[in-house]
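Just one chain is shown here, as structure tokens, and it is the form predicted alone.
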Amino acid sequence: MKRLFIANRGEIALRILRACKDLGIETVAAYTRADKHLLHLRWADRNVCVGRRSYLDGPQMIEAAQLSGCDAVHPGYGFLSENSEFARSVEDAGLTFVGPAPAHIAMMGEKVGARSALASAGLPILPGSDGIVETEAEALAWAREVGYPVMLKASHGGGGRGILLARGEETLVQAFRTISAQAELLFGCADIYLEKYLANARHIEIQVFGDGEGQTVHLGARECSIQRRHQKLLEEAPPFDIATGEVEALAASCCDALSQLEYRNAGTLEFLYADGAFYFLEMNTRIQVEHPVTECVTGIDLVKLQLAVADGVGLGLAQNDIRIQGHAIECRINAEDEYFVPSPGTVDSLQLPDGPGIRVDTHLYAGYSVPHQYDPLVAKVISHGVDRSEATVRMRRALEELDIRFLATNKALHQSILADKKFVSGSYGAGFIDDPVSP
């Protein structure tokens, strides 16, 4: 791999560029007209404007990569990262796709198929429908069998969208109609399925890597329970107060399942944890926003590992080589006001936290204007300590030092989370911020 096309923006684009710099790989950065002042464009070997909103225009991205003499494409997260047709088109164009095989992206992107495939491989799944729910009558029948409350989910959903809670028959009918319409509008497919809802369960995920030839390793687990409307806000590694043996057993099962599939590159399997049991939710076939907490506790650069696997070098490590050390926390800093409304604007001045155990992934700089067209994530503040207590103290210090003027952010929300008794004790679940959306 000599020259890589970065088909993304913001902090993840800068993160990919830095990994490439370390490895001596040239970079070509895509940007839109609204993004001509992105920070990573200063250091890319070449920049290519792809139009007005073309981070979602797969053919144009591929053409730009080819014309720029690239031999690989990294999609980051979001946008085209879990688009199997894009991945297939990248490979058909003779380029290396830095990610899983297109067939695996397609398999895991269709949630019903993913549930079935991983259940067959031995992973525990939530009680629910055994396939697509096509009518209100079917939904009612499955809900009676599973037991209320239940969740209706879009089969091709993602990013926290396409999910509704139903606590009884009246709300189920309304939810069925609403989610069917949303699924068609948002994802181009009206297919939905039903799962049992576990109140205030914990959201745990396993980070895996495969070499595409049957070897799969895991890099521990992350706690992602603090969410708002299914959007993650704060993540930790490792999960607090779950026996190491329980996590190891689950992670080993994940590796076995993906080894059977000959899975390639990075992947994350997400589970609910309640009453001492894990239940599979979905799999994300890409690098995760929260990957830095795993990097902190393992000392392994996950983006470099992605590039190595894509380049055919392989994993270069066995399961016994991976050790979890200490505890890490990540706070996602979004440009939004206290009512969670996005707040684009210009950064007048910027003070980033520093010191022992602190890392900040951001594309912000003084004078940068945050555009309104994209996700409001502007920074990730990560703390690492010998244990959860030290990581928490360091994160409080980091947030106190963080000063982004005069952009409205959710910094105060994170400070209130870190001060909450439930967070301090670790006795919280996915209902920490709010309950799932009801119709």
The other form holds:
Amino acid sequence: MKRLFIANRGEIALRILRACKDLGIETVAAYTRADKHLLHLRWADRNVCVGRRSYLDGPQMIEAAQLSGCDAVHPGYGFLSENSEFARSVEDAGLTFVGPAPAHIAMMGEKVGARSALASAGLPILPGSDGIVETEAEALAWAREVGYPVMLKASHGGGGRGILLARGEETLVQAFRTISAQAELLFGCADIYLEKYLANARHIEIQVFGDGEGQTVHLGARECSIQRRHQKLLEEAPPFDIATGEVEALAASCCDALSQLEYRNAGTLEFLYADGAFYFLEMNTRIQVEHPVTECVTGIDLVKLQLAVADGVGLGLAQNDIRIQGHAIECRINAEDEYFVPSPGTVDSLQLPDGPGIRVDTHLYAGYSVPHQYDPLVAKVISHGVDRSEATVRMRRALEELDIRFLATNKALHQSILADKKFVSGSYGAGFIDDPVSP
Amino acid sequence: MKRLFIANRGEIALRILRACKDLGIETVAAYTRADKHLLHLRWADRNVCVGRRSYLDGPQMIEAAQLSGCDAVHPGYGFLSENSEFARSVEDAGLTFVGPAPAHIAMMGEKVGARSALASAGLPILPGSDGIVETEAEALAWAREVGYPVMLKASHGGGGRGILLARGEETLVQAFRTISAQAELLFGCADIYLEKYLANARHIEIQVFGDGEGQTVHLGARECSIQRRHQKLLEEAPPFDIATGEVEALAASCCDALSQLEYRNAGTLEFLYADGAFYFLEMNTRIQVEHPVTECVTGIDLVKLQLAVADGVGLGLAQNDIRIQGHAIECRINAEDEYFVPSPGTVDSLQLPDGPGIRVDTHLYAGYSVPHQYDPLVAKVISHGVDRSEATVRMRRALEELDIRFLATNKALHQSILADKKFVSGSYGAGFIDDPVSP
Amino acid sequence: MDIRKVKKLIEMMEESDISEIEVKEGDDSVRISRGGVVIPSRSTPVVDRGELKPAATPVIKGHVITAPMVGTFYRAPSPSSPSFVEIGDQIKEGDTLCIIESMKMMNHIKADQAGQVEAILVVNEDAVEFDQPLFTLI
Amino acid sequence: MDIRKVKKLIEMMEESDISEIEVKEGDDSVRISRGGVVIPSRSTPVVDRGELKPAATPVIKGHVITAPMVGTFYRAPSPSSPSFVEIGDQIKEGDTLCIIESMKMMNHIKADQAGQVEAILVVNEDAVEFDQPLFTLI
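Could you switch over to the form predicted in complex with its partner chain, since the one displayed so far is the form predicted alone?
Everything in the complex follows now, all chains and molecules, and the chain you saw is the first one.
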């Protein structure tokens, strides 16, 4: 790989650029007219304006990548990252797609198919409908069998949308209609499936890497239970209070399943964890926002590994080479006000935390205007320590130092989470911030 | 320990404050009138102005510590840190001194005494005069026996001053006179000793920690050969190309020697390394500027450990608990021009590097004016990677990102060091930048 | 005036977006300027480091026609055909000015107003990015 | 002319929206300008240093006597004695205004000029820091 096209923006575009710098790979950065002041454009070898506002125009991205002499494309997360057609077009254009095979992206993007594929490969699946539920009657029958509450999910949903909770027959019928209409509108497909709802279960995910030829390793688990409306806010690695052996066994099952598929590059398998048991939810076929906590505890640069695997160099490591050391926490700093309303604006001055055990991934700088068109995530503060307690106090210190003037952010929310007794004792589930399924 | 008095400035004062934050210890920050815009004053529980310009007035520091209700004093490095009288006064005032026993500070501050004390405890010593050389004739006789070149050193010297090289009889006589006069002037004591000069030897140092009751552990070694006029510029941990066993054996001897002394708190033993042999030079009885590289490769917070030991909690770890992981590099960023002339000035805007494997310890911020009165060290950029190669490329990336406008710094010098073949291959000694003993 | 200093000044100008420098020392003075061409400064986010953009962006006065997409710029419908327009041509609204090839599609770029072609800012067969100025009309 | 100064000026221009700089020193002068595109500057960060100051700084009008050292402030030579000065007192240069106890030493703080005591800014037995205002004289 000689020159990589970065088809994304913000902190993840900067993250990819840094990995390229470390590998000596040249970079071409895509940007939109609204985004010409992005930080990583300062250090890219070349920048190409690809449109007015959108990072979703796959053909333009590929055209720009080709014209600028790139031999590979990194999609980051969001935008085109889980678009199997884009991945296929990239490969058809003779470029390397930094991610899984298009067929695997498509397979995991379709939730019902993914569930059954991974169930048959041996992963524990949450009790649910064995596929699409076609009618209200079918849904009612299934719910009666398993017992309420149940979750209704759009098969092509994601990002916290296309999910509703039903606590009884009446709400089930209503939810069925709402979500069918929503899913048709949002995802172009009205397919719905049902799952047993586990109250205040924990969200645990396993990071895997495949070489595309049957070798798969895992880099441990992450705790992602602190969410608001299905959007993760704070993540930890490793999950606390779950025996290493339990996580190892689950992760080994994941690796087995993905080795059978000859899965390639990074992937994350999301699970619910309740009463000592794991239940597979879905698989994300891209790098995750929260990958730095895994980098901190393994010492492995996940984006560099993505690039190495995409380049055909292989994983270069075996399961035995991967050790979990210490504990890491990530706080996602969003430019939003106390009512969770996105608050774009200009950064007048900026004090970022630093010192032992602190890393910040951010594209902010003094003078930067956060545009209103994009995701409100503006910084990820990551702390690392010998144990959960040290990672926690370092994160508290980091948030005290963090000073973004005058952008409204969710810093105070993170500070209250870190001060919460439930957080300190590690006894929390997905209901920590709010009922995860309230509309 | 409830409240700590920080009797220092700049990045090390901020470093100490961060450790206190992590331990829940309150802080009182000393500052001078020239220094009222220091970054760490923002986060200290209280700030006390202690004078016009000087951090050397021990009695005022102690008065301020007492009046602000502190129960301990951290001296940082430089200034009062290796002043045994200050340490004794702190203890006499009923406060905890975060550092070694005053008697040990005094012992190691007197180089000839330190050499003989550690030689008799079993450490290898550079061939040299067995103590003070009183006359020129004595010096000539000794040099004739060992062979030229030889080093003349002021017994109370330090910080790169009070050292001269003699290549023959004529220069020896001249150097003897120069250094006697200098030493009398600078250190109030004309005592001189002689050592065999090893051309382009490497500077290796061992980080130790004692509990004051006979237990001493080491945290591995650091490579500090890249110096200019005896001032370190770039440090690494661990030293490359020296067998782990060799370092371990030396470090074990250090621990034995210091356990005999019942040494307390942090200490660093400096050695020359040439032709496979180590020679003790001197011992520093304080935290070092370059301590972060050791923190990166051990995962241990050295300043927290200093505070714990001072608090009587003990080391809390045994030698077996300490593992060296990966490789770390530190670049000292000085506010000085290309001719090494200190260049104070105002920081207009500041872009600090970040991302995986990068840490920056700095008290700079946009709008800060670097005062002319103090040391030109304004930032320490630290990189950490799985191996020396990863640490090196990350450091290169970090220096590319580092942008301090408009302060003249030695960033370009560091970039040229990192690009140098001798650096990349790891085949350098103390002559890398300049002849270490030219006047 | 030391000729090496003048050389240094010219080098410094070339590395920057400065259009004129004048230095006086007592009775001596040096003035260095360059014409209407302004090279984008380093702090401009549209950093040009290669083939995608021409070396110098002229000072633009007229109405600007920009590229609506990333692609390859063609002044003529085929290599053997004459160019759609030349400098000085009078054109009507809707006239084709050039073609941009993007994802194997030939996109005709048309004038959004009538006028005279003042400048052609891109060389035939060069790659263009979104929003890049192609022509100016007066 | 120092070439490094000119270089610095150019760098400063590039980071700002300045279009022309002219500097004169005696007979020497330097003028640097750029035409065409002006790059908008990033706003200078405003750093609020208010939080660094001691909790309450009174608005001071008169001549200020400050503490020459860290220590404990005493208005009288002993608890049973009257204060050295009160507000409104006329004092001569060299009169003792207070004592600061530092490292067990009693330091008499004297007026460096004559005047009338306008304000006493510290409470008896409070700790004072270096340079802290103690009295104002008018």
